[in-house]
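Shown next as structure tokens: one chain only, the form predicted alone.
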Amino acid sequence: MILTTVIGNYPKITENASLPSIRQAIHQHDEGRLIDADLEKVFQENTVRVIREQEALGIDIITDGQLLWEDIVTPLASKIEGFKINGLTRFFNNNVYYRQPVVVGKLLWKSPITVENFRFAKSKATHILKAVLPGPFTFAALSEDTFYHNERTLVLTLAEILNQEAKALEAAGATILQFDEPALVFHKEKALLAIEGLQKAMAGLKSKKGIRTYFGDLEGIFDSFLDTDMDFIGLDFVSSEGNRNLLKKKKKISKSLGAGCVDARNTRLENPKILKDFIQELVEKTPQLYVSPNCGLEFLPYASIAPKLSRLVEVVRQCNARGGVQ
């Protein structure tokens, strides 16, 4: 059966006036006008909202929305010994910014960072809740290294830390662990280093595990990932033609495929026939197909999310009704 999912994050701004604003709460907390417990309450109330919205729309595999994640790396880096958080830097090719982590000493994982929030979200979810972490290569690429002065050392050190965090999430009940590696599409020449880091980050995990890439394609390096022990590979079929081209050359792949085929950076709704035809083409090539937006939903206005996800769910239901079972 074809399953629907999302990449990870939701917009922090909602049109639900009955709930307190996350951004306002964070601002008040930063100014010392809101205590930790009250910020946590705002986060939890909005997390439940995001979970309920995804489930009501029919998304099969959901996330907690990553509502307190300022970006893909800062929430982890701020809790890992050896990092300090620097000023704002542009996030890939988007008009958004993140606070760049700087490695100033030996990096050490001291205790679980995301587990408490995951455990809360899981207690509220009725659908499968996946855990999302940055991949070690992307984590390194988005950081400034003033300590190790060696890219491979940094990637593998972060991989070991992420492996500890992933095992803690698994112990808390995570059955799907997704590692986001958007930096990989911009540095294909470093694919082997990225794979080495991912293998280390995934070592010993019993859950389904894999990667999601977005903002580009894996054309030219995709086959290298088929030789790993990860369970799924997530591709962006919106940002470029590269991933479509590489799949056209293959009759069947051995891994489950994550297909980002709804544009999460454009409010225009997808043509249902074009979307359905493409999904039906992909389902013949993989043991399991997971269909989703091509990247996180933070780039969309809140009002556009439900129509986008509803269109995705409806098309997938039609595909499954036509026999999209492997």
Partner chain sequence: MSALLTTSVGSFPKPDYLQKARNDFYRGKLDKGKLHELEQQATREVIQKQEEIGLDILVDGEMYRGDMATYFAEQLEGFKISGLVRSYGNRYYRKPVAVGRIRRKTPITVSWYTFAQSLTQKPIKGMLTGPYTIMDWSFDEYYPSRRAFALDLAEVIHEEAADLEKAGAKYIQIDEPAVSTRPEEIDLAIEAMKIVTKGLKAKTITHICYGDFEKIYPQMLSLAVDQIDLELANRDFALLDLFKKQPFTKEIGLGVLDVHRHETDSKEKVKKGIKKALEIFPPERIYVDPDCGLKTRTPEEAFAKLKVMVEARNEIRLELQGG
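Having seen the form predicted alone, I'd like the form predicted together with the partner chain now, please.
All you get below is the one chain by itself.
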């Protein structure tokens, strides 16, 4: 059976006033008008909302929406010893910015960082909740290194740290662990280093583990990922043609495939017929297909989320009904 999922983040605000808004709460907290505990409460209420919304829309494997994540690296970097957080810089090729972590000393993981929130979200979820972390290669690519002065050392050090975090998430009940590696699509020449890092980050994990890549394709380097321990590989079929081309040439791949088929960087709604034909093409090629948006949902305004995810779920249901039980 084809399963539906999302990549990770979800819009933090709704523009309707049914719940206290995270935006306002952060603003009030910054001005000293809201205490930490109340801010935390607003995050939790909204996390529950995001979980309910994904479940109601019919997403099989959900996330906590990463509402506490300003971006894919800051929440971790700010808790890892040896990082300082620097000024804003562009997030890949998007008109969106993140604060760049700077490695200023030996990196040290002191205690679990994302686990408490994962545990909270899991206690509220009735669908499978997956845990999402940045991959070591992307984490390194988004950071500035003024300490190790060696990319491989940095990637492998981060891989070690992410492995500890992943194990802690597993201990808290995570059964799917996803590492996001968007930087790969811009640095294909470094695929082997990325894989070395990922192998280390995934070492000893018992859960289903894999990567999601987005903003581009893995054409030319995809096969290297088939010889790794990861269970799934996620591809973006929207941002460029490369992944379509590479899959066309394959009859079958040995791993589960995450397929980003809905454009999470544009509000235009997908044509159901085209979407369905494409998913049906993919389903034959992999032991397990996970269909999702191509990247995190935070690039979209809130009003676009339900139509986009509903379209995705509706088409996958049609495919499943037609394919019977697989």
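Positions refer to the first chain, counted from 1. Since the model is a prediction, treat every value here as computed from it, not as a measurement. Rigid core here is just the name for the largest C-alpha set that superposes within 1.5 Å across the two forms.
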property: Flag for residue 31, CA shift 2 Å or larger between these two forms after aligning core; result: yes
